[in-house]
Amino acid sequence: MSDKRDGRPEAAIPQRGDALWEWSVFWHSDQLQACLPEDSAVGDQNLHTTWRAFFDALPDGAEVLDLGTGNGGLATQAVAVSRTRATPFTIHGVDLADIAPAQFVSSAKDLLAGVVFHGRTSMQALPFADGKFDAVVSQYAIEYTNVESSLAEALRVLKVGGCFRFLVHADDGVLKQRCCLQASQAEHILKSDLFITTESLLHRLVEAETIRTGTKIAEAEEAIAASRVVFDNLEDRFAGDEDRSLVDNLFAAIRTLPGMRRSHSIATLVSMTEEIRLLLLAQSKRLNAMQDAALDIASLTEFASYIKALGGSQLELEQATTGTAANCVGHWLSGTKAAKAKGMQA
């Protein structure tokens, strides 16, 4: 009986004691982006166009820093522009999570090779010299941190005359609305009997096929019925939800497990069940963090005031929208560094 997991990287689930465990779990997967809107075909293009214009304006040989890079979704956009230049950019990406984009992301290996990644690195203590970068960027990241400290570091490592652009979550945006719904879904599932029932089902099925007694077969049938009840109850609970992506993906993953019992040991199947539960728990933590990070107008104004105090100038603040309905997906805040960063007053 084989326990091979079809090419998945080993140790794909970081230890829960790690810094930002829930984000390390998230980025240890084959996905380049996070937080993109549901109508991503349009929304991603809108954001891409804005970022492309920003990177296009940079000089040849520019040094670029991506704060909260994750798996490098934003950094790879800079790489794409860099490759059109006589002298390419030097692009760094930092993240406090335990990231390894080249190991996990299969769709952009070539572009990712053009980024120097720094995992387990705080935005609040950047390992770079003063005035090193021509541009500092961040997409749905800097607002998760202590903004005063992170902005002070961002402006410190930015050259005088260098530019910055940040895309931050909006308190009244559609992404926060989606986060609220999915957080509620995740919490409800975690409190249900789904994982306990699934583990019991896997044990009973394997026992029935191994021992083949009437008692074991009857126990397997009872486990199948119990599992069906749990799924039916959850389906009823989420039937009216506008966004079911989290629910449907999770249910699909759980439902594949019984069919894998001929190629995987029961110990591996139980481990995979727990892995799915931990991924959902991590998702729940991220969704709550996203809601907390979203900025209202007052917070955004304060954000801008920090930048001005640090030597930021030519500040521009505008809403980021997506889709035919022009739904708000965040706020753009951009500008340049006109003077050496002075640091925030105590």
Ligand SMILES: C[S@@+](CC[C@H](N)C(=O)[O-])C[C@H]1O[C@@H](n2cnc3c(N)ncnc32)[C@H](O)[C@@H]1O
Contents of the next structure:
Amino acid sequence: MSDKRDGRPEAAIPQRGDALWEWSVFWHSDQLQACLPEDSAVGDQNLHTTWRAFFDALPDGAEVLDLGTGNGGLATQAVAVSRTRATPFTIHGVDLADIAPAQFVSSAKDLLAGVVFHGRTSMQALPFADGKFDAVVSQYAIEYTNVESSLAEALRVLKVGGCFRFLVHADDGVLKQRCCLQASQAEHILKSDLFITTESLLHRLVEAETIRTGTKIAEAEEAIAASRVVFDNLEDRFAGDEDRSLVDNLFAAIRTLPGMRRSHSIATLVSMTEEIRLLLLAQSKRLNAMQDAALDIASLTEFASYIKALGGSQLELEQATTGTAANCVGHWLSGTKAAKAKGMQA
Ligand SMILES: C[S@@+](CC[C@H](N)C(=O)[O-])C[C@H]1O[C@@H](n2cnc3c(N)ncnc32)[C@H](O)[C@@H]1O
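Alongside the form predicted alone that was just displayed, please also present the structure of the form predicted in complex with the ligand.
Let's see the whole complex now, leading with the same chain.
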């Protein structure tokens, strides 16, 4: 199969139906990490400082495991600290999605080379020996899974005396708020006629230019009008929305398609329309998963009680905040693995 379509590289949209297809789609793009808003440089810095302190406290040569690593945004922070050590850390990152950070991420290439990635690997069945790791971490990932089994695995592979730190989504945090709005925007667009009218518009425009009859030109004009109505209705629907990033990016992508008809075949334009729809579908699935994953106080308490039952001790729970407004972006859960799990026989 050719890897080019009209001079355009074949899009790398993973196979639908695969486990966590929606995340594989995301990680097959040039993104180092997920969830944090693009404009959250300050918040990101707050989180970065906390992670830095955690990795700084690890011994030389520590073995570190990042659960739900994605494209390795958190793991690379461990690599940066490791480089200051006489004996570097060994850092593993697991993710159930189809990840290939070296192939898709253009930034941090050097740091990414310091991580051993394990794609298509569930954190609920880790391929590591008991007590292998000095530290187990997760950033916005463990709460997406069956927490009871993921925590059991995390504590199993952690050494006695080893430490863990998890950053989890908060049910009342700003990330979830943003997620809810974008999820409803995505759902509304997916249910609208946007993609059907765009495809029809592309066909009618190409036909009108190829078969220059009055009928074909009139059909093209009708298709332009129909497309305008769909856009106007959607614009009305999203007019008051505080965050328009999803809508604006999507509309911009769709609006460039007609202008590409002289350099691309109709078949390519139609498949590009379908790709945009699939990307939106994947985004919608991720946004819904994030909403389901966010922990309220009751589930956070349950989460902490699982850790205690598995031998976690010195448990600390604190809110993660961003910037001067101290917006909540999640909860930190940290602690160590005690010598013996509660209820274990000597
Ligand atoms: C919100 S992303 C976070 C990624 C990364 N930690 C970051 O901060 O950028 C959640 C990740 O958890 C992964 N995930 C979900 N369920 C999983 C499972 N059972 N085992 C391993 N990874 C899983 C997803 O594929 C996704 O990459």
